[in-house]
Structures are given as C-alpha cells and as structure tokens.
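Quick heads-up: it's one chain on its own, the form predicted alone, in structure tokens.
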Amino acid sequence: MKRDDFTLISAQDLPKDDVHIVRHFIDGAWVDSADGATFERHSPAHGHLVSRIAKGGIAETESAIQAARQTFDSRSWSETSGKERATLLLRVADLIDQNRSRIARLEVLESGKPISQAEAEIEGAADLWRYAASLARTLHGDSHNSLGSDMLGIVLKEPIGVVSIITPWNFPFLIVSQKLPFALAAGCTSVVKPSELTPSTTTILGELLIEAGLPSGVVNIVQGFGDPVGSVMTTHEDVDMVSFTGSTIVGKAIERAAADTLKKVSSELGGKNPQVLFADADIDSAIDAIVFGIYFNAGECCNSGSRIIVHEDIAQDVIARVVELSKKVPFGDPLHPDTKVGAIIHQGHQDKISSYVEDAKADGAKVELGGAPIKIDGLEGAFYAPTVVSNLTADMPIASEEVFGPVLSVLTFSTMDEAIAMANGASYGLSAGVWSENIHTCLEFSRRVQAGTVWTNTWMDGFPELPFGGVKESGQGRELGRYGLDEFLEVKTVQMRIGRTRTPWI
C-alpha cells in the first residue's frame, strides 16, 4: 500500500480545549458519582485529553429511574397540551442551532468524525426536534360511532411510561435526537445513557433542556458503562420500555434482560448493506453514491453501504472508478475543514477491521486499494486507508458480517434471482439500494429486498417524515415519521354505551 494512492490531511493546530467536565443529570440538578469515581476519554484522533466523566453505578441508575418514575406518576408531563409540549421542544431546536459550533466541536473530539459532518448532524438534530414538536401539536387518538346507535368506542393513545434512551458513539447527538423528543412528545419521561466513549454532547443537550424550561425529572442522564448503568436501565421494574442502538449483540442481550418484566425494546441494531447495480445504471451517479456510502463517517454507520453487488458486464469498469475515486477522498485531521473521513473510533476497532480484511486475503480475495491502517502526518489516532476488496463470495465474514469500517466488499451478479439471493442473504435488514434506469427494476427489487429503507438511484437520504428501522437482526421497531412517535405510546380502548339500553344477561 502507498501513501501516494490516497489524498491525505495531516493536522493543523493542535486542539488546546479544557477538559470538559461531565456529570449525572439527576431529577434536574448536576450531580457527581456517589463514590467520586470518574473515567477519562481521550481524541481518537488528536491523542488528547477531552473529557473527564462521572462513572455512573447501580445507586445513580437506579435514582434516576426514580426521578423519571416519580414524574411520569404526578402527570406534570404527560398531562401537559400538546401545545405545552411542542413549544418547549421548539425552543430546544433554537438552542441547539444557537450552540451547533460548540456541540459539533466536542462530537469532533470525542469521535473522530470531520468537523464538517458534525456541524451538519447537529443542524440535522435540530429539525427532529422541531418535527417531533409537529408531531406533540397532532397526537390524537380515534373515534367509532358504526357501532350501533347505542355504543361509541374511543381509541386513545397515552404514553407507555418511563423509557430507557441508550444511544451509541457514533452519531452521539443525532441518534438521541432521533429518540428524546419522540417520547417528549408523546408524554414519557425518561432516563438517557449515552456512549462512555462520546458523552459530552448528551451533557450539554441536558443544560440546554433546562434553559428551554423542562421540568425536573422529566429527562435524567447518567453517564457510565453498559455494567452496571445499562443492566439497570434494561431490566429494572420502574422501566416500561428501552429503545436502545448499537450493536446486534448487545441488542439480542436487551431482548433477553428485558424479558424478565415484559417491557417494551425497541432497537436499530447493526446493517450489511447492499447497493445493487444493474447493466443499466447510471454509473457515474453510482460511483459517487458508493463511495460516500462506505466512508461516510469511516464505515462507522449501520446505515453504511459496506457491500456492492454488481452486474458482471460492468463489474471490472465500476470497480476501477470507485479505487480511483477513492483515492480523491480527503481523511486525516477532523478538524479541517476539507477532511471528508476521520480517525477510527479506537485502536480495538482498527484492530477488528484489520482482522476482516486480512482473513478476506487468506481466503482469496483481492484487495484492490487500502486494506491497512495509515498513517496521518502530526496525528496519534487510528486511521484506517480506504479499502476495496473484491474476488469475494457470499459466505465470506467480510461480505456478510458488519465490519463497521471504510471497507467495500464487491460481488457480481448476473440475474435479478442472483442480486435478490445475495442482498438477503446475510441476517441483517437494516438498508438497501438498487440502482438501474428501468423503473420496474427498482420496484421488483424494492419490493423483494428485505430491508427497512430502499434507495433507489440514490444513498442514504433521510427525512424526519419518513420511518427508519431494519428487519431481522437489524432490529425492531422503528424511529421518525409518526411511526416513531407510535413507538411511545400505548393504545387504550373506551366503550361507551349510551343510555340504559343494555339488555340484561340474567
């Protein structure tokens, strides 16, 4: 592998921020752990010291679940109009926009992402929570007076109650943003953990709900590991439901803690998704598509297109345009403006990719461009090239398994039996995407791919309208739209009977 091949950013200035201090959020008030222990998290790029953080334990969880609790039971919440609530996420939204610099900057220090994408999920964040506050206005419930003259049945729809909100490192502030105001407005109240390895933002989304005016109890954080803060959060009988993203194996590991009291989990888990591209496709608005979907923030996305399956009679052509343009891809220092990839989340993860790529090679695959990690000129952290590998089949753990890195793997196809076969063979069903210029193509596939979202001559767009979650062992359940606020509520039915008309049984 040669440094020349790739389009490199060394580091400019090196940060000199303070280190930012992160405590518990406790029924409104900033508190420290009970025995003072703290953890540090340090740039997975720059090396530094970022943050300094409360180690939560079972005494914090299990007071903040009794914050949540509390609150949800005295009705200050849920009871409150939907206009009540909407106006309050609304002044959330502005806050947000008010402090995208500061809260963008932390995300680049603590996850390694470019400054540029940081600053664009947080003006991201922001919409969600103003749709979410749309949503709070609308809420309603049904009527049915086809019942007979007699009867009227009401379908009502009430919040379930306190939630576990656990949210993962890679998009910290955009994903409990796509989680938080959904279950605001639909009444609950709830208990956030974010990521141990990105924390920071979450701490400043809590000082921006008590400037925006929320009630105490109603959001708690506690900041801490998955042993204990989120075995509590997962399994305590105060809980009425977790939402939870991460990875598919502590995912399967809620399901099962869960069921001990039958609460509500809903969860986007992990992804292996395919882009297919049919004889007919626009290749240059593929290629482009393609390498955005693998190295949009490092590979580190379950949303990332890490596979392509493409029609042999172009196989060859589009696998030397995506080196090629791949080797324009600006990586390295997250801090300027240009860089397009930042650093690996830590060393582990660098290490599992690595892993991938170099069994993919014992088995007989081709790496085409990367396939090690690379070095970044004035930078500590852990970058991974850009890599293509190809020469692959189906089983391979590389092109079934989710590598979570800037890895592409590629398969060829000849008929669209084959394409449907390979894009639902692994046991994901997070994303799909079809490319080809033939309408009816895109609509065979779209409705024979197994997969929450279908692209179709395009990647990974996304609305706050539009429902987003993955099948089989991507999850259940499902966040944004106004399926994402259903996810909060629980239905009750009311039947009225009207006057004494009832005949008696006896």
Contents of the next structure:
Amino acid sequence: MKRDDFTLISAQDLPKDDVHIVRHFIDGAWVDSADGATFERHSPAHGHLVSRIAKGGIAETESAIQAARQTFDSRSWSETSGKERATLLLRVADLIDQNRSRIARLEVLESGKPISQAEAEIEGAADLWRYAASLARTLHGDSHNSLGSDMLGIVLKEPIGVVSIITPWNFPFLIVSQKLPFALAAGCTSVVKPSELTPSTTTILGELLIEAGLPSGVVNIVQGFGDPVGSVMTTHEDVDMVSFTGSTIVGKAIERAAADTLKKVSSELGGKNPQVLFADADIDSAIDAIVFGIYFNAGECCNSGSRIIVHEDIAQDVIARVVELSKKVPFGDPLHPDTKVGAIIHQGHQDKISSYVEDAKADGAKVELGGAPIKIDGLEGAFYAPTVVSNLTADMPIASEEVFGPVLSVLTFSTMDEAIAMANGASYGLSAGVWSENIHTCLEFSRRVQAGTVWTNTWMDGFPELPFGGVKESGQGRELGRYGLDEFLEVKTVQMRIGRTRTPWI
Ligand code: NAD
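Switch from the form predicted alone, shown above, to the form predicted in complex with nicotinamide-adenine-dinucleotide (NAD) and output its structure.
Next comes the full complex, this chain leading.
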C-alpha cells in the first residue's frame, strides 16, 4: 500500500477544549453515581482526554426508571395536549440549532467523525424534532360508524408508557433524535442510555430539554455500559418498551432479556447492504454513490453500502473507477473542514476491520486498494485506509458480515436471479440499492429484494417523513414517518352502545 495513493489530511491545531464532565440526569437533577465511579473517553483521532463520565450502576438506573414511571403514572405528561407537546419539541429544535457548533464539536471529539458531517447531522436532528412536533399535533385514533345503528366503535391511541432508549456510538445525537421526540410526541416518558463511547452530546440534549421547559422526570439519562445499566433498562418490570439501536448480537440479547416481562422491543440493528449495478447503469452517478456509500462515517454506518454486486460485463471498469475515486477521498483530521473520512472508533475495532481483510486475503481475495491501517501525520488515533476488495464469493465473511469499516467488497453476477440471490443471501435486510436505466429492472429488484429500504439510482437519502428499519436480522419495527410514532403507541378499542337496544342474553 502506498501513502501517495491517498488524499491525507494531517493534524491541524490540536484541540485544547476543557474536559467535559458528564453526569446522570434523573428526575430533573444532575447527579453523580452513588459510589462516585467514573470513566473517561479520549478522542479516537487525537488521543487527548475529552470527557469524564459518571459510571452508572444499578442504583442510578433504578432511580431513573422510578422517576420515569412515577411521572408517567401521574399522567402529568401523557395528558398534555398535542399542542403543548408540539410547542415544546419545536423549542428543543430551535435550541439544537442554536447549539449546533458546540454539539458537533463534541460529537467529533468522541466519535472521530468529520466536523462538516457532524454539523449536518445536528442540523438533521433538529429537523427530526420539528417533524415529531407535527406528529404530536396530528396524533389521532380512528372511529367506526358503520357497525349498526346502535353501536359506535372508537380506536384510541395511547402512549405505551415508560420507554428505555439505548443508542450506539456511530450517530449519537441523530439516533437519539430518531427516537426520543417521537416517544415524547406520543406522550411517553423515558430513560435514555447513550453509548459509553459517545456520552456527551446526549447530556447536552438533557440541558436543552430543561431550557425548553420539559417537566422533571419525563426524560432521564443514565450514563454507563450495557452491564449493568442497559441490562436493568431492558429487564425492569416498570419499563414498558425498549427502543434499541446497535449491533445484532446485543439486539438479540435484549430480545431475550425483555421476554420475561414481555416488553415491546423495537430494534434497529446491523446491515450488509448491497448496491446492485446492472450493465445499463449510469456509471458516473453509481461510482460516486458507491464511494459515498462505503466511506461515509468511515464505513461505521448501519446503512453502509458495504458490498457492490456488479454485472460481469462492467465489473473491471467499475472496480478501476471506484479505486481511482477512492484515492481522492480526503481523510484524516476530523476537525479539518475538508475532511470527509475521520478516525475509526477505537483500536480494537480497527483490529477487527484488519482481521476481516487479512482473512479474505488468505482465502484468495484481491486487495485492489488499501487493506491496512494508515498513519495520519500529527495524530495518534486509529485510521484505516480506503479499501476495495475483489475476487470474492458471497459466503466469505468479508462479503456477508458487517465489517463496519471503510472496506468495500465487490461481487459479480450475470442474471437478475443471481443478483437477487446474492443480495438476499446475507442474514441482514436493512437497505439495498439498484442501478439501472430500465424502470422495469428497478421495480423488479425493489419488489424481490429483502430490505427495509430500497434506493433506486441513489444511495442513503433519508427523510423524516419516510419510515426506516430492517427485516431479518436487521431489526424489528420502524423509526421515522408516522410509523415511527406508532411504535410508541398502544391501541385501545372502545365499543359504545347507543340507546338501550342490546338483546338480553338471559
Ligand atoms: P452495541 O450493540 O455494541 O451497543 C449499542 C448500545 O447498547 C450501547 O449503548 C451499549 O452500551 C448498549 N449495550 C451493550 N450491551 C447491552 C446489553 N446487554 N443490554 C442493553 N444494552 C447494551 O453497538 P455499537 O457498537 O454501539 O453500534 C454499532 C452497531 O449498531 C452496528 O452493528 C450498526 O449496524 C448498528 N446500528 C444500526 C442502526 C440502524 O438504524 N439499523 C443505526 C446505527 C447503528
């Protein structure tokens, strides 16, 4: 691998921010852990200490659940009008906008993602709070007025109750914003646990919720690890629902843990998302989307377009052009405004990415570009070179499992049936894409592919209005859109007899 092949962005002025102190937010108060335990987060790109965090235990988690339970049961939040809830959510959105730079910088320092991307994510998050406000205002049930002259049926939608929200490290502020405003719009109360790797921006969200006027106990935040915080949040009998985003392995463990109390679990899990290129595709557009799809967020993205399935007639041309464009992707210091790809989340994860590539090489794969960690001048963090790997079979781990790094797997096909079989061959079913100038090809692929989202002649567009989620081992339930609100609602049927017309049973 040659360093000159890549567009590297060396360290700028190293950050000198104060250490961010992160506490739990329980029943409206900022508190340390009862035993005083803390842990630290260092910048994965720069290496310096970014935040010191209260390490939650069973006591903090139970207090937070109790606060959410009592607040819900008091009906003080669930009985507010949609107008009041919407007004509050809109206020939060404005505050997110006003604090965008501060939130984005902390997001960069804890996650290693580029600053321009972080800014865009925080802007997108504010939009989610605005969209959820519109749902709060328009939430309604249903009525049945055709059950006979003496009967009226009403279907009420009611908040499900106390929701545990557990989020991952790859899009900390965006993902909590795909869940929490929808839960609040529905009238639920919540306990939130961000990833131990990216705790700070959820804390800032807590500050903004207070400033916006959210009553105590409606949202509670506990910092810490899956054990014990996440574990208590998913097993406690006072929790009605778990909304989880993270790995499939933890998602399955949560489903099992929640089964004893039969909580509802909605889960957004991993993916091995294929982009299928037919021979008549608009190659220029496809190449750019492939490069974006694999390197965005350093490939640490559930929606990463981590494998392409290319018609054999165009495969060599596509590989050559993807390699050339990959060399131009600016990567390095995430605080530089031009950087498009930043650091890998931690060294252990970088090692896992490396081992996928090394194993593939041992199995006969061809590394067309990259294939190793790369040092960025002035930075001690973990960076992995943009990597393209070909000569694969669909069953190899690199082509079927979630690598979660900037590593593109290339497979080839000759017929639609073969392409569909490969696309559907992975255990995941989050998203998929098709590139063809033929509408019939795009429609056939969209109908036959197993995925929660299909992109035709595009990749990774997203809108608050459109539901998002996975099939198979990519999860259960949907976020965003009206479906995203429905996840947090129970349905209650009310049957009302009109007049004294019921025929006596006896
Ligand atoms: P992870 O599963 O390791 O952790 C996610 C969260 O779960 C963290 O807050 C963690 O502390 C917590 N946790 C860990 N063990 C737990 C347990 N036993 N009980 C309860 N909580 C527990 O995932 P990660 O490494 O933070 O995130 C990367 C994964 O997330 C990838 O697989 C990615 O595909 C997935 N992801 C999916 C989506 C989506 O929308 N489908 C979005 C982003 C990330």
